[in-house]
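First, one chain by itself: the form predicted on its own, in structure tokens.
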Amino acid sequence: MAFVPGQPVTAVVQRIEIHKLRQGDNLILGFSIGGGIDQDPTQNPFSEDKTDKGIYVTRVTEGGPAEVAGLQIGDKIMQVNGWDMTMVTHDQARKRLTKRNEEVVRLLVTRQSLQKAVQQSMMS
């Protein structure tokens, strides 16, 4: 998916709410994430063309609430809790998702397979 910076994006995207996992004092998410506007994108495995700047998904732990929620490595995350993430830094991303006064995470995410059967479903 090319992303032009202050052009609309165009994406299919699934809802994944995640219920927090308390652990102790923290609150557990189940996922590490990898991207942003700060990071070189030519180091993203997840950018078809090397330029995409997005929060993608680098790793789900198994049993987690993240994988009990449905999402998955490679995801692109395009919102958290209604707040844009196409253009952010790491940082501004992970102090969203791991706000502590919120227990339940709702994202809006794309993946290449969406894509795919969209694309796919509209040339037959």
The other form holds:
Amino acid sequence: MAFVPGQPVTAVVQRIEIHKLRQGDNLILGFSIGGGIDQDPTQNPFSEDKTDKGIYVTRVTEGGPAEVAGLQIGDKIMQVNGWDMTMVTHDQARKRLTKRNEEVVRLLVTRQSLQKAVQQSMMS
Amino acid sequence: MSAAMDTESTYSGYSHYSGHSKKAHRQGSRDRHKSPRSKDGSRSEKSVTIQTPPAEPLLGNDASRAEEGQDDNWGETTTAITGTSEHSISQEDIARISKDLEDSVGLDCKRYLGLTVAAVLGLLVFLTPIAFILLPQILWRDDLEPCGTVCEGLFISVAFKLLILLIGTWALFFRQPKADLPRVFVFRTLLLVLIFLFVFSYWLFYGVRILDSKDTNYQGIVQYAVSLVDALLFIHYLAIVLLELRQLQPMFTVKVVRSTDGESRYYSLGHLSIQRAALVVLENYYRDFTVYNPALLTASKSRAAKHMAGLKVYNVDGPGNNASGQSRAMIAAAARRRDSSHNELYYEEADHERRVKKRRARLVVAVEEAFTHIKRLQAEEQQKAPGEMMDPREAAQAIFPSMARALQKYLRTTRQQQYHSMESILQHLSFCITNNMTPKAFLERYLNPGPTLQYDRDRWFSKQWTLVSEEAVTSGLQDGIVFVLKCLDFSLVVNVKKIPFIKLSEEFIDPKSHKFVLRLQSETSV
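And the form predicted in complex with its partner chain, for comparison with the form predicted on its own?
Zooming out: every chain and molecule, the one shown earlier first.
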């Protein structure tokens, strides 16, 4: 997940589809995000590279739609419904995830274990 | 005798000239005068003639010293020569005699002579321009050209320049000698030689060209005299620069460590010769170092004695004077031995600390209470109660008994009791009362050991100093020089280090360039 400026970012991703849950007037997804290009990347506990300014999942509520869909804590969100999430501000990320007229969000997330699994399967 | 020339006497600038020219036949007298004032610090060895020689000579040759086991009765059978005969004199008498010797004969004679010679020389040099101007008038007045306005103007200038020279010389050289240094000042000698050559060459020229040929151009003669005075003023300027200004800029840092207890200080010095640096160090020693107290050293000495006394070496394998082997065996055994002397030291010191603190607390309370018994009478009140008025001395005597015991005990615990006699304490007390000092100010003198200057001259232990140095004492300070200033009881080891060359560069910061940004890490739940 190292970011080389000027080169396309390649990562092994997993598709996660979350159905939003209606709670009163709000549609909630059941997780918290951290990071963004306007934030301080060195304080991110989940990133491998401390200059990575991407959006990370910092908390997943138990029994929420995100956990049900398979989202794990520490995942980096690469795309939301086709929109890129690797170079967005924190607020832009929040807005993309909480659009009122969308019931389902399709995320592309990556995590370190995915990369390792692919490498192991390639070697064996 | 030439040691007198070394003092910073009044005309010291000129006195070295005499030391130089008459040095040849003064050498002998120098040695003669030096010997009673030998500053080796081993004066005791030179003047005490009564010693207790060791008992061995009566046993025979030295080789038998190792055979300790052979003659067990040697303690009873030998006779020793001791110093307890009827005509013996004690150590104090000897010290007194040698002090009297040095005080009477040496110093005054040398300094007096030096001063006289310097005065004569100074006067001579001062009168030379006046002589240059007056001699033609006296000798061939009729042939001289009349002195016009320019010439008379020159008279005024000569007069004032001589006055300035006089004031300058008085300011620079007329000082009380503050020290007696072992060797001559190099710069002063240089200046003296310069002055002598200079004046001599002027007189030579004057004698040959003017006196012999009876020159009639009086204005030229006066101008010649003016040039002499100008050059003398410039030499005076040179003297200021060489003697005073050059050493002002600090170039060396000097570390001074006292050998007995390790107390150390740092000083900054400029370009000085070793003997002058030693002088500076000593002047600062009296002010900065706490007074030397031999009573404080007994603890470590007794510990050292115990270390040595713990082990004895027996030579089991027969004769063989292997001294180095024995000492090595002792050191190894001492290292292996599990002694608990560190324990003793620790508990002893903790105990001593506690005792001192307790006594100090008692002392402070006693003094504070004593001071409350005294009140200062204002001027108006003085007329009203004439009966019980006391002056400071009487007031001090009145309150002293209540604190005397606590003070005495405290001084005994800190081993300072010889430094303060009852008279000195009373004097100090009346001094403090006169100047409205608080009890704490009164006690400041007794709670902390002060510098040597604070105490009576008899308790100083350090009045005669010897400079021990591997380099010549008139050579300048260099990096890494070590010299030692010894007095009878202890010595000061002085280590010279050069102040490093400092490279300073500049960086400009625009005051508007100070900008900051917040480092956030927010977490939003979606």
